[in-house]
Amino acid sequence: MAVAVLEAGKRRRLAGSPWLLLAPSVVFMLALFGWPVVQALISAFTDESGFTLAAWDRLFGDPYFLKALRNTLLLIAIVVPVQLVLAVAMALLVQARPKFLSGHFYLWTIPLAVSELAAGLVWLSVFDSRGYLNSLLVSWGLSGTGVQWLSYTNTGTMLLAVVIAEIWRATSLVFVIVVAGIQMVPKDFDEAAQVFGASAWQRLWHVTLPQLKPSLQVALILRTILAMQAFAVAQALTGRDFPLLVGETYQWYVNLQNPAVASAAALVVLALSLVTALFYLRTMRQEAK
């Protein structure tokens, strides 16, 4: 009897162990994240003769690498803040419960169902030299022959086209996260602020946004990492005329048939993603204190 009781207690302790609950996630992460990282490290730092930095020398010597790094960071610096502001504004509009609320919500989340490449092709039909935008400009008499939006000589217009396409495609993701967070904000806080005479701006700045910090943190980290991995939209619009880091990884692996340099480029993206995520977490934790 005593042995049975001890065995039952042991089983209960094992069943309640947090490590058992975490085990499936740990196995999943090791299989789909840990092993590919190990493979990339081996490929980037070794060759037939052993340890080498030849892949890194070739990557850093490539004239496209610095351009891709600059373009990727510039894209993040423009797209992510704009998407956060738009997502918060859209979420506040949903919270106000306008007419046809479900219509607004579904309309704004349509881009979630569109793949990156499809979104790039849609916007290519807009910004192409014979696309819809130039047709409008010519028909309205604003331009004689249209604007070469995607010409390799117009870096600014290429950036503009990629930024607009990315904002359209991915703002809905941030919007869904912020809407989920704003539903968790107690209405009592906002009502109390109204009683004490706070304006709409004061309630937003001092009541709503502080309560939204966890959701904004998740959205900021996730969207920054995904923006760092942007590729298909820019590829569809500009090809290699507007290089991005993940696009260079693709070029080295598929077109140039060099897995070692492709692994080095992928590790650069991984390192930047980790550093960015840690920076956000550290900054927001310090602000919370």
Contents of the next structure:
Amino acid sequence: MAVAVLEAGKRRRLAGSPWLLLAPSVVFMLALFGWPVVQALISAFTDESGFTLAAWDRLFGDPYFLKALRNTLLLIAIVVPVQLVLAVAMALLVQARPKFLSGHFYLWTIPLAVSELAAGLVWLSVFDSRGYLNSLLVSWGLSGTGVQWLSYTNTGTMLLAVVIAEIWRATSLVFVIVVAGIQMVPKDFDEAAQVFGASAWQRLWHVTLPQLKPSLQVALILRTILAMQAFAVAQALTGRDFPLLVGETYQWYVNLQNPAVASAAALVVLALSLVTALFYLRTMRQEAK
Amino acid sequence: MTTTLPPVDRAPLRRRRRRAIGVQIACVLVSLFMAVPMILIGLAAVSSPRALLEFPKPLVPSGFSADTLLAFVQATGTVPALGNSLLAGVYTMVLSLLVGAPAGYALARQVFRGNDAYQVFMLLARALPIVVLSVPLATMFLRFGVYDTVFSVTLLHTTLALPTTVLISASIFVSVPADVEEAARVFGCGRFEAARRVVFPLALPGLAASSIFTFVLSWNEILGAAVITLGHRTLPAQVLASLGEAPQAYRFAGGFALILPALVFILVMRRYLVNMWGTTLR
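Starting from the form predicted alone, produce the coordinates for the form predicted together with its partner chain.
Below: every chain and molecule of the assembly, starting with the one above.
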């Protein structure tokens, strides 16, 4: 008996270091992420003669950049809350066991595997000036020639098109995270609340949502950071007429052949993403305490 | 004297039925939102190039034709690019699970110094725009002679996917109660044995789900793949590169072609998910 306990203790100590399990990922990330980041930092702050802020001057002097910054933040502020609410609602619908559940579930998860570029192209067929939406409007007599949804003069409708495409594309991701989370919630809690006469709304607010907090946290962080990197949807729909931060980075690197400014723009995205992630982690953790 | 029965209260029943109908309508609405755009681009892709120019477009195209799709498939590089996309996706899935799941397990089960630092490091990695990574990585891959290969795309995509894999698998392992693991160890399993025989099977549905994200991440990723490769592009990178000079027909056919594998992939994975995710989804 005593020997067994001793042995168990020894085994725990031998296999106990978490760093054995963490090491592969750390090594991998240092080589393929740490090193390139250092390179990017160096190239954003130096030229042949040494330290310089020239790249940052050019970046902030570029009218496209400020527009891109505004558009990106606007996109996140609209898309992420809508997706979160929609995904929780969809997960609750699944919980209610509707008819044809597997068919609905299939349709709702397809966009998971649809590339950002494809999503942009899909909605291009709708919002194009000769696309399906305008065809509908014209044939119903609601509009004479249709609306120029994606024209650079209509910032509002461009934003709308990008927002709808993003919601269509990425809500599935939040939905799957939330469904996975909701499945882990024991049914007893909900039933107990029901027995004590809680309304559906009370049960959602006081029982289900608190249990979902870890999933919601992952979904929030992921989605905000991914929305920060949105690029191809806007690219496919509007080209450069609706600039986003990552799209600008791409412009500076590929078309304007300026890696230094591209790195600077990318570092802005990095900083924003970090602030968001830390903000979410902190608020969630404080609430949990 | 007769006792009159109180009237039957049908309100709860009615409420129940109304609720069921409401749920059904909501489901159909969401499904329409998801399906209609895909049907539309499908219609556009099977329209003849001439029918695409019509305005206003009828819902059923005036001329069906495989020309639009065929032109896309026969365009140089489309078929190999599809192969590259699939390979890179599968490799990325396997590699990031192999490296990421153990780390997620460690995060979930153990309190240790550097826990926060490690998580912040991983989040930092996730927050990094792929463009910054791509440029220095391209030079590094050139130096090691793996530039323009599916292998290099796999490495890049695993770098992207790993933080997500670690975070998600950590939250999956957290939800597997530590009690069952302790029980297994009480009954004589070693730490590794307990993890393999008790924890891993319980976490498998979640891990499968997280692998879907990984594959999709690789499948969706455009920028890095476009920068890292020239001759061995993934499909989205190939379409992006040809977008500039492409006519509208190529865009619609390309968009549709990018969706098709997604339909099949989710159809296959859905069965797996439905079986794995337990009783709710049958």
